[in-house]
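One chain comes next, on its own, written out as structure tokens in the form predicted on its own.
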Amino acid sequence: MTGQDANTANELYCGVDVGASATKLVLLDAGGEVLARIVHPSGIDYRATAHRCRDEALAAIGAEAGRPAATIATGYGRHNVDFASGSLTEIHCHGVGCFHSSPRAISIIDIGGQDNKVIRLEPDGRRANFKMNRKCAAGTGAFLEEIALRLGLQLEELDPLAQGADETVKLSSFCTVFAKTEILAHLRQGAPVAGIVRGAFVSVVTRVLEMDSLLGDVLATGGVVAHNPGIVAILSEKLGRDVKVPPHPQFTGALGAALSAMSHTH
């Protein structure tokens, strides 16, 4: 092995995705292994989150900051990472992190804290179809955050609550002001506590399956699906399949932003 062959032989690869929400960091050798996976609130100060990200990815396996070939950040303040040398859209990061582990015709839900998005990849990896929401909070994470709030509930009671519920209560609105009225005429006449978090879900599954038609396997990925199981239970329900989540769905835009920057260095 040449100097230059040992050198890229110890060369890491990393992809940031700094999500509204959270940030998530993926750390790669160059074989394509995940060396660490870091996730933290994004907070205010997104180039801060990076930075710190990054910085206890690289304690964890013993490197030195800086020693990353390449790379990339992704999603929606990419922009801010200041010691990216590229970006790229969530768009192409989750579908290239998905294809990673499910190589054939897929569509994807994807569920974060502040969006949804449905996409549709070919047999080979190429992009078809996509569809965004991120007007509204309808169907993210953050519906969820301010059911739980109404229902004085922490965030990790929610998935235990809905998948024990003896029934659904009926949220007929995707809005999040109107849903916590409704919650509130709700308690008032009684409804148990578990019926109104497990229509909360069905809610959310809901306004995700209103964007596109999905077609082929199915794959959920996203923050409120890996802290979310019951939501994956009520999607495979509603649509009559099994729909499947990839190992830690929460990285999966991170793990394709590494992925894209190992790619775009050889």
Contents of the next structure:
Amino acid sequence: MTGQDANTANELYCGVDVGASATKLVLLDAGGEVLARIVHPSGIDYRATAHRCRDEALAAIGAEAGRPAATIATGYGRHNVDFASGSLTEIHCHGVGCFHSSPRAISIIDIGGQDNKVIRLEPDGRRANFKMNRKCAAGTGAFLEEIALRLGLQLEELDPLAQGADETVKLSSFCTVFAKTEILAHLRQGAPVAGIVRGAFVSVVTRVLEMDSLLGDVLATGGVVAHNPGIVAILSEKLGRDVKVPPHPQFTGALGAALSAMSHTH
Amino acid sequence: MAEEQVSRIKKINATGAMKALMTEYFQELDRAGQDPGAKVAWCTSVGPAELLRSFGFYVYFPENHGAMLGSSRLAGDLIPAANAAGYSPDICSYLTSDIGSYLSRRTPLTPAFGMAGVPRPDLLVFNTNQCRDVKDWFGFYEREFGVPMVGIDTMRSIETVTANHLEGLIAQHRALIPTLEAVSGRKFDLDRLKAVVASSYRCTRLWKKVLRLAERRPSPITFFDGTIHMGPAVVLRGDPRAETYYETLIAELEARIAAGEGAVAGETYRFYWDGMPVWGKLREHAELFAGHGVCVTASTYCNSWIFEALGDADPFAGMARAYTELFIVRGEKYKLDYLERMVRDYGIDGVVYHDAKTCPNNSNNRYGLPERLAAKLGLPYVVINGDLNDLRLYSEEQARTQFEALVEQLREAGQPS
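Next, give the form predicted in complex with the partner chain, keeping in mind that what was shown is the form predicted on its own.
Entire complex below, previous chain first.
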């Protein structure tokens, strides 16, 4: 191994995805292996949260701060990460992150805290096109947060309830606020809470499927998918084919950012 | 990561001359509004302005005022006043901004041009070639001021403009004459109309030349520049001062071309903008694109004030055709062919469709057009949700992410430019 090789071998590559709800960070070694994954709520100080994630990741692997050879920031707060050497959109990074585990033509559904994306990749990983949701929280994590609040549930209670529901209470309202009002009416009529939660999951899936005609293999990523496997099951059911979930779906964007940091460096 | 700090946009020196001309125009209107002997006509932006000028009317364009309310961001304060008066937040936000301005007695015309206010109309003249909202908009003022409202009802979604279409439209133009004579106190003068239309035609040719200079690489002008410099072509067409202005602007742009200078330093990609500008975000959008080396070189919007049919020997036939041939009046097949031509002529790398919530007729993404154009040309595109004036309907972060993702996609594809 030459001196330069040795140096390169010690380099780390960092990807940080500052999302509307959570900040995710992935550290890679020079061989592309994941050394650390850290997630924290983004809070109100994106810069500080990104620093916290990085410091914890470096502490976890015993490396000294500042060791990453390159860091790419992504997500809504990507321009707030002052230690990043560059930034890329989450659309790019989710594409790279998903293609890493599924290197073929794929359609990616990312369900985030405040927006949804559908990204189509060519067989060689290049992006064919992408779409984002309209300026509306319907179909996003924010929708589920509002529904949980109305039903007096913790977010982690949603998935088991939805998956165990015997029926689906249909929510017709497109608007999150009106959906909450509609839920009041269902509760008054004695509808089961589990059925309402499942109805909310179906509503999220329906909003996503309205965005694009999904071609090829479909992958689902994002925090909502990571915490609610029931959403994926409903997606598969509605699409009539298996929707895959990459490993650690909440970190797909951060992984893509870290992989991009590596490829940009070399 | 630090964002781009230094602007890559080259400023247009002729802007000073344009501002001086626009000030002259508005101050004349201000005086006319206060002079009982002068007659002021309010006209929709693609209405029969030439006919009005031939009668000596001072012509005021509420849509121009709407754009000013948007770019000054006063619209956000004023729209709720119109909503409260019964005008829905879902209808044209030019209309709601302007009616809100009237109800609130606030206008940017006072600080910008020293005007006492919006000049009181003696006559309201519309053409529904753009939308029905203009008629409802002017209808509000018809009731408020008790002045006559007349206009042209243009059919919509026309693929090919035929003699049958034009026959009725010519008749509608001629039918305006008795009202114009009565309000102005002047007899119709065909020679005077021909002279005004001839000036308007020369203006349109010059404006077209300005826009076509953007075919050059690098482009000497951006869409965002165009939205500002189209002012004289909108409000002063038929007035020779507009022609003089565009000759000045063309000379500057041709000098840029000769010197190899672009409007955006380091132009790398060329985008097409379809739909209305987001007036309150014009500067931010201009800087955002330029920061990525993108020149938005062409648009449907700026090209909508090119009226080549005004060259017709019969001024009525010319006006009828010119104001019906517009993109906004046409059917989906025409629109697809038009966009394809524009993409090819200007060497476009990507298209931005602005889905303006309150302006369906200027939002061309709603019937599958982007998908059809992309399938035909393999051209990437984005659709941003927003509005011309109502910034409550615009999501800054979503738009920014989509613009940047489009640039990334082109870089990734190694798209030459």
